[in-house]
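A lone chain, given as structure tokens: the form predicted on its own.
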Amino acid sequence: MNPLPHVVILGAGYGGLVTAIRLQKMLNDQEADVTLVNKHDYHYLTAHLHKPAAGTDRDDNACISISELIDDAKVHFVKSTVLEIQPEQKKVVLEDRVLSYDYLVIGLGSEPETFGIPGVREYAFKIRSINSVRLIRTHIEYMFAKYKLEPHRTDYLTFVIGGSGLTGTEFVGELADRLPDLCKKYRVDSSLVNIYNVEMAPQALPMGLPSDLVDYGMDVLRRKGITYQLSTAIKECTPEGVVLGSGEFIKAATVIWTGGVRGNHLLEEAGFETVKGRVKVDEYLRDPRHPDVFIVGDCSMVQSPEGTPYPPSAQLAVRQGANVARNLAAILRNQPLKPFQFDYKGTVASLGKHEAVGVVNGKKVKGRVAAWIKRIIDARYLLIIGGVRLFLKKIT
């Protein structure tokens, strides 16, 4: 008896996890063996990490045990770290074993893009995992405790956030909501606290938002105490703070970098042709030189009808995962593949409690209405991966 085709999925982020969940629903146990590999035994909600990082929500609300989502009778889960991808040999080297595959799905996520700025990699915090946000949250409160012991060190109360795209904007909104509670807890004069959002572009908030919504969002955050430094690059990050392109030095004990991401380094090391770590995939989300390798999420580059790449997002990765699962089932059943088409729904950026701004299906939204839409978007993803049970667990 011939062995079943082996589908290996690397990474349980949005794209990889949705691929696995869809496959366990679509395939019977005589069609393929499916293996999901992930560094952790949980899936974390990248789009929710800004809240536990700031301390406005529990970190367990941003993660879900993979065992709750995967049927181990249909998908074999391997908790391990990927060390190397060998597309010519159709093998994946893990820290504790080597897997052979017939079809590979790469969804290994992103890495911080530091643009070669000295010190950013060494001295700036990054919002990129459950462990990293736990560290940021703990560090922020620790700064208040240290200030009480060293009241001349006002740099302990100075926070610099590099980048004001989606992650940077959502984080500063939550941070501005959290700090008054810390001021009260540690009896610190709130006028001593400074939050700087440094952005190289001439405007803050996610790219593509209409100017009136950008103005609204920036006004909301300024009223919360955010100081913007726009059209300003961070030239260097040091243990004591940041040097701006203008030469100005901001002394700060906390620097958080949200200035961009790139695809996982393992793809370039494996010989895939990449741009900033991302592979320009074909219409079926495959590597052009390896039709047995599908690439989703932050590791992939998908062109819009206008010829520009879609920015990496959870929305894009979820749709990719569904398409890859459908096409893998089609391959196994000798059916035609379906090209990937992305129906972009828009972007909503949280500005903290009860505030958000964005465009949904071409319509502008802001304030409490936008905040509720943001919650609906988050709830919909929970329904996609875990159904009503997971939805009810996370909102209660």
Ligand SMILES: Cc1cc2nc3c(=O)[nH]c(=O)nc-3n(C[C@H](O)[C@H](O)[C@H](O)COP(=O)(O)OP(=O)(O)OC[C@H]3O[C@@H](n4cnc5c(N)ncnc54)[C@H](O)[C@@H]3O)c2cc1C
Contents of the next structure:
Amino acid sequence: MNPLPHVVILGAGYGGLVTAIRLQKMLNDQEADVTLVNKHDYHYLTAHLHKPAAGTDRDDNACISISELIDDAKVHFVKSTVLEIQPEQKKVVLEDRVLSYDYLVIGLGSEPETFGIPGVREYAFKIRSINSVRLIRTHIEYMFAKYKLEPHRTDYLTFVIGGSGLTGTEFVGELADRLPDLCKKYRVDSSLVNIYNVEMAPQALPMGLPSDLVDYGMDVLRRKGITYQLSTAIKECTPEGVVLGSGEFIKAATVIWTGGVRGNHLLEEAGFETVKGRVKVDEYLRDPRHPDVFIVGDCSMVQSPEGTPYPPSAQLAVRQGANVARNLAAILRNQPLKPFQFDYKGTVASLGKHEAVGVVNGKKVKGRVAAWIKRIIDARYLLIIGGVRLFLKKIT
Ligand SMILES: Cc1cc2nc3c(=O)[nH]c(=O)nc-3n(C[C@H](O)[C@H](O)[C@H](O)COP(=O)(O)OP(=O)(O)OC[C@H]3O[C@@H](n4cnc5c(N)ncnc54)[C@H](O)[C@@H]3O)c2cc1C
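Structure of the form predicted together with the ligand, given the form predicted on its own:
Entire complex below, previous chain first.
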């Protein structure tokens, strides 16, 4: 008997996990062997990481054990790190074995884009995984404890966040909410604490928001104590702080870089043609040169009908995962493929507790209403991946 076609999915983030979950629902065990590979045995909600990073939420709230989501009778889970992708040999090298595939789905997410700014790679924290946000949260609290022993070092209480797109904005909102608790706990005068959000563009908040919503969001965050440095580049990051384009030096013991992302380096290394580490996929989300390789989420680049690429987002990754699963099932059943169409619903950026701003289905939303919509969006994702049981577990 011929072996069943082997589908290998790399990465259990939003894109890879949704592909796996949909395949386990759609396929019967005579149609394919499906393997999901991920560095950790849990799925993390990347879009939530700003909260545990600031310490306003527990990190386990942003984690879900993969065994809770995957039926091991249908999808074989391998906890391992991908070291190399070999599309010509149809192989993937993991740290402990080599896998051969008939169809590959790459959903390995993104890496910080540092634009070659000296010191950012070495000295700035990045919000990118559960382990990285645990480090940030611990470091922030450590700075308060250290300041109590060296009260002349106000740079321990100075926080610089590079970039004020979605990640930077959501993080400064949470950090501003967290600091009053830390000031109280360590008996630190809150006027000594400074949060600088440095942004090269002339305005903060995610690109594409209408200017009245940008003004609203920036007003909210300024009232919470954020100091914006707009139209300002970070020229260098050092162990002592950051040098700005103007030459000004901000002495700060904590620098967090959120200034951009690029696709996982493994794609470039595998010889895929990339722009910012992302592969311009065809209408079925495949690499144009390798029709057996599908690419989802932050590793892929999808053009909007206007001809500009959609910004990487969890929303896009989830829709791509569903489309890839559907098309893999279609290939295995000799049915026609369905082109990917993205019905972009909009973006909502949280500004800390009870405050958010954004556009949903073309309508502007702000304040508490926007914060509730954001919670509904998050809840919807939990329902997609884990049904009512996961939803109830996470919200209660
Ligand atoms: C703080 C923050 C807030 C955000 N807020 C929003 C939001 O409100 N709305 C929105 O739509 N988007 C938001 N985003 C963007 C969104 O999180 C990403 O676009 C989304 O996570 C991309 O999904 P993905 O499947 O491509 O990758 P990810 O979800 O990042 O998953 C990649 C997976 O691959 C695994 N992996 C990586 N390398 C390896 C390897 N070598 N071997 C094995 N496994 C590996 C990782 O462990 C991870 O499980 C936010 C991002 C951040 C950082």
